[in-house]
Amino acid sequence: MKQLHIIFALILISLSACAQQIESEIKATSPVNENYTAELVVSDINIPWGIAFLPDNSMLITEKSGELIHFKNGTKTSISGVPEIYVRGQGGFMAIKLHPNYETNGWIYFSYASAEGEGDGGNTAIMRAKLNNNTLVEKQVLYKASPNTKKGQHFGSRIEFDNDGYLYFSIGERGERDENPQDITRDCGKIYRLHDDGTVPTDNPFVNTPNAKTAIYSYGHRNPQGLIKNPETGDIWEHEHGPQGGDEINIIKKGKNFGWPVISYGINYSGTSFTDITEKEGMEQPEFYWVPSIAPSGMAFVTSNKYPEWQGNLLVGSLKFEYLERLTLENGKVVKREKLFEKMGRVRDVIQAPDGFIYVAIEGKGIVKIVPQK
């Protein structure tokens, strides 16, 4: 009897695995978009790496090489007072975000990498500022990853506000797998979360664990560059880079651990395995992942009646194979995958905008709207 149970117990076993596997190995579909064209907006520009809509419509764009760019009635014009940038490998200007309450305070956030700080070489930080006349005043520093590093990969990064106001940002492991993402008195493979003046609320997971980073929120994270708030939930999503294979999409928890590198569904780049297991007690699954993977970057949620079969749907950028994604989701899970605007580029960021409408930031062109044909 008991090597019965045993048997049955590994059935069920094999069993999950495959419903979870054929879940997360949904083909991507491949539509003729019939009902919407792709609308160059805004031209040469060479990595639009965010967006960010002002009260007016206008843009911010933030150029990899560390320019700010104020796009209004046709014409860019470029916003001085910009930090220092340390442009290195995947790092440079990188997310902008817009405080919720902007039109009382006038705070937009940024994310960059930095030189500043202990060591050789950079690493992502966090500011604020405000415009003034074409320039950005009142700058203040909430966060600065440390040590710095010359190592160019994983800088992360993305910005993202809650119902309650946390500034949320998310900080790529920088090519240090195996000594800062499970590390929690590290910098480097989490997502942070900050009051908006960037203090440590005192409620964070980690505030009174001796030596940890008290801004830490979630850790276990390779390299996020997808960061958006649920608009049903409050939930903030995330997704980030996996090796080969194994790109993610999580619900970040408080104080969790999300499992890089002792878990996970991808390999190394030269084909060999780095772990033999794709979950763990005491580490989250992923709510979905891609098999190959896709280079996610960017995310949005669609709400706007301008694309209503969109509606409830997630929008992804691919960087690798240079189409935006579309998800198709029910009760919070992925049921179906899209190609959408095959070949478009690279794409860097997808934002809807306050008036409906989906904007794309794609490498080597500029800022795409998506526009509904009638």
Given for the second form:
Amino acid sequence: MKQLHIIFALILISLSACAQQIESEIKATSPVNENYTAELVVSDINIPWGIAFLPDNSMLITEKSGELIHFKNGTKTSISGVPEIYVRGQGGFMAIKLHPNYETNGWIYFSYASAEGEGDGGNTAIMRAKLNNNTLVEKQVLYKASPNTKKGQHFGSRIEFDNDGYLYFSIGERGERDENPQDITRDCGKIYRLHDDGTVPTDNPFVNTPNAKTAIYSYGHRNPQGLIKNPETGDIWEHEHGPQGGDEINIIKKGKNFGWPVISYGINYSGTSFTDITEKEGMEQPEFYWVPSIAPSGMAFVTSNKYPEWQGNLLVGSLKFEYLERLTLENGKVVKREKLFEKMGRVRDVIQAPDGFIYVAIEGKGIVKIVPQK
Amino acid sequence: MKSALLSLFVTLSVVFSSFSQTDALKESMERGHEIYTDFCMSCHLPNGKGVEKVYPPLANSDYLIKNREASIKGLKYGMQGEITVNGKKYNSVMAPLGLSDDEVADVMNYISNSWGNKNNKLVTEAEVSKIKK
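Next up, the form predicted together with its partner chain. The previous block was the form predicted on its own.
Next comes the full complex, this chain leading.
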């Protein structure tokens, strides 16, 4: 009887001390056959944060500490004229993306942490510029989140265009969980939508809301570091880091609230919970959530004929577990997860290049190309 | 009498200076705790235990206690390459954090005096500033 009391007390203690978490239903497995290998094509880059391919299939690579590298014919050239980067914590030189009509207009878009504007510290900025003789010219800051803060977390950020040419980008909540993500009069914890020249579309969801940041397209996000157009549907897919557990995949919808931190499948790093609920009316459910967290960074849909078994799959980098995750989708839902190239290193970005090959940016290494095994 | 006074004075000053050292450490650790929450916790976790095979532990870490200079250098400039912590090998990248020298000192004082670690010698901004890449 006494033993029963002790067991009961232990159960009570464990329930109160640690919030319960529901693990992802679909578990990541190791592949039966790996038909591909990761071949190192660009070496010696510390933190390759983002990759973009120019029409000649040469590569632009952002290095977090503030360098923009042009890799062509086996040679790295450092591009001059990059903006001043605020390198602190998770912030630095981040995403890079070419305009869909790059060949005619030459615009390159990127995101970076910037100390511009009021207040100590920095926040995420979006710039576009053109490349001329290894120098960035015609630089235009299209957006700068405010206020600045010295906090080290959650700058985002990724950039994507949809089929109508709108520019989307993500900015994380900057470590202000309870102030930013649910407040549309404040920056951070949002997905934004602009015209490609930085002007606010007149049909953005909050253009008529008093004091709202009118560039906001959706809110209630934590730290999105994946943003990609689904080539089949044209929708913008996003993933974001949860706290401990609760990384999410979402399909971005106009004016919608994605719930952070009111609803979440994650818990605090300390194991305590900050919310009891995982769903609420008026808040979107993720398409998929990861428990435990994989720390997702970078995202790509596979459409190329180089990888017949991976057609239509979603690839997501894992910073934490150092592999590339392959997610099989059926009717937009995740039905299978596979760990590709385990121990390849901390994956920052993944992209399907115009040549049809998939390239992966890995911290401490550089860029690898996924090629069929010989 | 004179020697008694002198010894009293010595005792008092020792007590006083050890108090101020303790206070300085306490305050530094408090600031360091904030930095830790902001910059380090998402990988090394609130209990400093890290993640096996991925993020090395700071709690009861032989590496941290035996490699004071390398640890400060890592906080200042980032870390890369293989290290052994408590008998286990880690080979990952920690990006430069962008902390100022006083912040490095504070977070170093916090981690080297938490979770079973003990470091009797206060890390100061001056010490951090002397450590070069």
